[in-house]
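Presented below, as structure tokens, is a lone chain in the form predicted on its own.
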Amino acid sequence: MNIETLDQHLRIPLIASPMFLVSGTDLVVECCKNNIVGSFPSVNQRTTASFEEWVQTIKTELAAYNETSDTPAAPYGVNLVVHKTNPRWREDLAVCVKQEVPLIITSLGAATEVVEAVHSYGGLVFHDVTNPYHARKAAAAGVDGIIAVCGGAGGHSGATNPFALVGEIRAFFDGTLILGGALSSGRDIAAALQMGADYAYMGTRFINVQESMAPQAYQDMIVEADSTQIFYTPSVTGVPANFLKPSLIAAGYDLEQLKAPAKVNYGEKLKPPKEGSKTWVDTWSAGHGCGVINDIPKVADLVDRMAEEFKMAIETTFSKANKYIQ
């Protein structure tokens, strides 16, 4: 698959991005049949035989969907972790290679062993970085796609402003750019463009969906949030990432302690204080698109919602600039 094929199969340039326990297959399923990108991550499953499981359940599905179907769905993808905490990554890439699954996402690692293991069966890997740093690694290891996951970004996420993030790659990198960080509409994934990005990357508006695995208590509680109940800290996994606050009292922790924490080696985390609870399970993420999230549609309608927002903004947009650019 190239980058020409996966557009022919979009109906707008969206990924759904993988989202630990919350990414399962009805999730991706259901992002493919209505023509954006679906994706999860490998841990989703405990063991590389159950994930391997779940891309033939995927695989099947959409071959099943594919024989009555006018239109073709879209590619799904997998996350990778490629990082010593994720001592089975090698294991998962080996089902990645056997099963061809079309898009590989790679996290915390950009390796060129992965890319060419990709590319021999000609697959595509987008890699997703927090800075320029890690984002000239991944070009030179020569992945298809670069992530710029920018500030109030859900999960592991970093804090510059994505104008900023865009243009500094975009000076070096001429490839597939795709832009994530509280994005939650079509009027969204057209501004991702006008900035210089290719696709959109969409995690939180796509934990609250009737497909998704977070359970409806962490929907309810994006509902009622907005950005500012968003807490950005790295002691709760070992790497920055962004959570609710709620979930983050509730399960104990101090947020004063968390506002200046004590250095925290790569990878290492802090176990929530309140005993019984898990991180992930019970501390929840979020991105600060929380804020223009108030319902939990079907991924469908949702879709169908996001390409009117985007034609629309894509119309008003030229309309507004048309006076300018005569």
Ligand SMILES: Cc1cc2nc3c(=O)[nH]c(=O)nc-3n(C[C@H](O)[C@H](O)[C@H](O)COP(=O)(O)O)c2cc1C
Second form
Amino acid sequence: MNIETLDQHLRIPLIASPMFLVSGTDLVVECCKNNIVGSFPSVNQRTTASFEEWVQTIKTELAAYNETSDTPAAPYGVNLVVHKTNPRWREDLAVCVKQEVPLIITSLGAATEVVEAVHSYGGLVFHDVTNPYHARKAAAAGVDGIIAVCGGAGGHSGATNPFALVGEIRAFFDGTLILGGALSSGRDIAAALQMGADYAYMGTRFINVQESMAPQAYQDMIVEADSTQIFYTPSVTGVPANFLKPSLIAAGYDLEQLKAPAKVNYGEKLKPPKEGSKTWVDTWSAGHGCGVINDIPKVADLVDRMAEEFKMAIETTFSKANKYIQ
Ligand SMILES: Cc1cc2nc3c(=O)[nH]c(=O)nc-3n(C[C@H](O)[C@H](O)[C@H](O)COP(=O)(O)O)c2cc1C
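Since the one above is the form predicted on its own, can you give the form predicted together with this ligand too?
To see the whole picture, the full complex is given below, headed by that same chain.
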């Protein structure tokens, strides 16, 4: 698959990003059927064998859909955490090669080894970064796309302003650029293109859809939260990440202590204070976009809405800007 083939299958330039414990087969399949890219982290399944079962389920469901639909489904993606803390990544990569997963989204390591393996069957590799240093390394490793995960993103977020990071990466990388961090609407997708990106990347927005694996209480917390309820700290997972404050408090964390990363070394985390409380399971991550997320729609309805917003935003921008372009 090349980028043109990817584009031909998309209704809007959008990737529903991979989310630990949130993205499963239902979410991925619904996204692809609605012609946006759906993706999930391989580690959402406990073993490489069960990860392969998910890939097979997705392939089977999309093939059945393509038999009857006039519009073929969009390609799906798998996220591989390429790091020594994920001892499975080489085995999971072998599954991706065997099953010819169309898009691989790598986090942490941008290994040439992954790029070569995925290119061997015609797949694409997009690598996520939070700074220009890692973007340069990814470009040197030969990735097909760089995902700029900017300030305000859900999960392990960057802290850099999106205008700054996109501009810095664009100065040395003319490949495919994907923008993530607090994007939630069709208007935001249009804005991402305006800034120089090729695709938008949304996580938090897809926690709150009917097909996500997130529990109802998590989704309700996102509906109720505004951006001031998001707390950025390295102390929960060992890497800077955004969490919903009420979930941190419910897990027994002292926000003042989390605020002071000097008390933990980078890569070190504080033990969840409440007995039995688990990070990601009980402490819920979301990005600043939660402030504009007020519902839990079906993927199909959300994509319809975003496609309409996208079109209106482009038309409005064109009519506003046109008078300045003579
Ligand atoms: C609950 C949650 C879990 C996440 N897990 C992963 C993951 O396993 N792998 C990954 O590459 N990114 C993960 N992310 C980050 C997203 O893929 C994406 O970069 C981010 O959500 C984009 O910002 P947004 O949430 O503001 O849209 C996660 C994000 C959230 C909210």
